[in-house]
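Next up is one chain by itself, shown in structure tokens, the form predicted alone.
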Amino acid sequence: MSAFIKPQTPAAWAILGLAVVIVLLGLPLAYMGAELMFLGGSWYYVIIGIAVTAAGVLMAMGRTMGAMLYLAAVGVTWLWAFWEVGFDGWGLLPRVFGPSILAIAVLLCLPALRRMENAHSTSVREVA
């Protein structure tokens, strides 16, 4: 039995597609963040890269925790961006625009993720 969702509805396909996009963004962020960290740079990128990758994997498994983890990573990104550039709009834009757009998509997927998770936990209880 696979731990990943088997999409049968448009909402499940959207969640799986979004999860794949999030993983594909998180992996290079973690890898390049590790390179930067070893050169004496910020740990932020590797930590957020790992968190984003894990969030995408959890979402692909149909877990609400993945969405919450991604939203938490975006929250930390906003805090880091304010710490780094202050309230300079042009400085904030490249740091938070992309993650915030994906956060809106994740928020829109939350109700479907909750339904999927509830349906899965109900079916597991019926089998046991």
Second form
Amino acid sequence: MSAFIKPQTPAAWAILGLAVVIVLLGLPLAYMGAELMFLGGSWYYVIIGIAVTAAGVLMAMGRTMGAMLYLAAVGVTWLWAFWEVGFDGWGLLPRVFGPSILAIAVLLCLPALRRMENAHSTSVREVA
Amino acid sequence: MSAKSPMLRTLLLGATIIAGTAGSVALAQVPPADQPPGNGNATVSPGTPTPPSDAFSAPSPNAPQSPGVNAANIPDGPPADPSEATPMVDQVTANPAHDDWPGYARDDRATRFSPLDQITPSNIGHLKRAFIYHTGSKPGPGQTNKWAAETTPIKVGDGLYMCSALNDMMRIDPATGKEIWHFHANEKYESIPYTAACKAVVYYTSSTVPEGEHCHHRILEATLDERLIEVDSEDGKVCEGFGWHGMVNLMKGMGESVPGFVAETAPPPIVNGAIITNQEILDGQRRWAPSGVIRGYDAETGRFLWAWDVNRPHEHGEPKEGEHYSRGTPNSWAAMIGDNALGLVYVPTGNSAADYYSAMRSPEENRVSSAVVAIDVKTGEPRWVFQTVHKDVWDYDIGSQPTLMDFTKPDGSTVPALIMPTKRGQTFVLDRRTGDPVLPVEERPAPSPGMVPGDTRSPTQPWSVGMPRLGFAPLKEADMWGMSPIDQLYCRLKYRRAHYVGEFTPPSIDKPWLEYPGYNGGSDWGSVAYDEKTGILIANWNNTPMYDQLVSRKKADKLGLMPVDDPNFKPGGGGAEGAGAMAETPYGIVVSPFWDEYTGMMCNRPPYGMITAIDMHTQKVLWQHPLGSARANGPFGLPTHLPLTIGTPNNGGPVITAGGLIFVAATTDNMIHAFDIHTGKEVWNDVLPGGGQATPMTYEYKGKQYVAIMAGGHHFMMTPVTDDLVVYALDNVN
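Instead of the form predicted alone shown above, give the structure for the form predicted in complex with its partner chain, please.
Whole complex next, starting from this chain.
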């Protein structure tokens, strides 16, 4: 069987769409973040890029852990942003605004994701 | 690793859009330009200039001037020897009438201060449009937009006088905007250099033509196609006694050139009877571009008086038949200011031709580039020089007009002083008699010897440590910005991929270098305003880094860079402020804003424009804040309509009134703003029909105070171009 969810409900479609968006954000973060690290710049981006990509992939597989990982990454991002620019509004904007909006979307998807995962594990158990 | 593959680019762009839709807060968008090619550019060993291939052969710098370059076919006559000007009577700018704004910067001291006080912070809510006047000059069908009128009208008595972007002159009724006369300069589109601009006309009162006769009062301008023109202030007809039917050909003695290579955009000052001319030479074209010579002409007759030609330092006459003024010398394009008492004109100079490569410059050029040069208006001999950048390879040519003031020293003595704002944001205060600093200037170590073989940088650069800096600390990676983490990361990468060791990072060939402050300033041609009574100086300035790279000649050829006078030159193949061939040197230059070229947003965090009030008695900042809102700018060139004061790039100066107000437009939000000078609070603004990239002015007429701003826009600032002069007055005053 495929590791990814096959959406049949609007909620599942939303989760898959969100997961794709998160992967699309994570990949360039990881890729460019690696170059930045090699050029002597911040390590934050490559680490967070890998985490976010993994989070997206896990979400696409219907795993709650993906959502939790994304939320954790955003939490780390807030801490890192405060560390890097303090409480400066313009400075915080690119660092936390977009990711936090997405985090809200992820939070909204969380119940559906939980249900899906429970149903999935139930069905797996039944098959077993 | 690099972001070069098209797939990744698409991915990046897509991701930025996705992330950006969430957080699309505004940004000053900057104009497109070629991007530096990045790593691996040094394919040709630098050092010796390679002879250009056939496709890129510009005419010899010693070739004779083609006939069409003398735009009005003005007969020149034999080369003239130096002579002295006809004695001058007092001019209206010496002691401006209370109601008038008789010169570009109002007075002989370039204060941009008006004693008018009808409009105040408390009644400014009643400031409404009185009329709009159309100059008639804007891009025609099929013409590339090169417009930025930058015009400040002048007002003397019953007349409001101004020029259009293409040098028509007109007199307007100050109360109604009705056109009284219109002089047609018949300028060709080809004569536009980088920008079609005419900052102001000059009002001149004759010493030889009696009052009441034609051309007693005259309006003078210097044109894009290199003419001086004088017309009568009453009827707008040329003054036959001036030059050849009212015109002087400034291309005389300039040698080989093409229309648009050499141009005048600033009002020429008249000092003790001498009109002083400087000229803009298109940047980045070729090492042996036309001369930056400074010349004097008789204000009465248009007769040649003298020349100051950097590489012919002691010859003040016109070049002999078949010769020309020394080529490639530093050009000056800023508005100059005269000093009748000391008999001097203060010339803010730029750079030798080929701005970003200095190995071929003469010691004489190196002494006077990016400097203030005080020239004796009787002889053309420089009396002193103060240099603001040594061996400039950053295009830190001075764009600002100097402002004159009396500086009171701690011991109570007064020094005739000059304030010189610069693109670096260093503001120098000098003794006008000697050029010595009045406030301390330190020579501080600068990155040296640099990265270009055979072209060493100066080990030190001057810093005006006694004046507040109009700028911020050097950029850090954490200062990179964007709408989302992705475009911010892209900018962090750009930052790390470039050479950067702070201000004066030397030009590099192997990868781009970050130029910060950028060539738009700090302070640019808007200059500063100064209130002598309170000692308050107002400066608006930019915070816009550049991303530049030298390219080998081979690469430059590949990019199609060639000088404007190359027969194969196609408009768009290389611009004055973007990529340039720098022909006859080993390198070309690629210049771009330090921005995310996908979103069109600057890479550094806001603000991109600021306004600062400085108390000149204490040299302390009274207040300082971002200038310009995000309403008309945003990612992908889309307006955000957000009334957030983010601080946008700005071009155009401030005006101070005795009513306690500052008027400034300049910003890319297409607004004119008024600030309370004491608090810095914005008390009024209005959305203009076009970009307000000009310095406003104010005048009173029949008991009513007016504020005028040319909303001509600016092609490089990407603000809407119009031919509208917008004039305001209080709606509760009759």
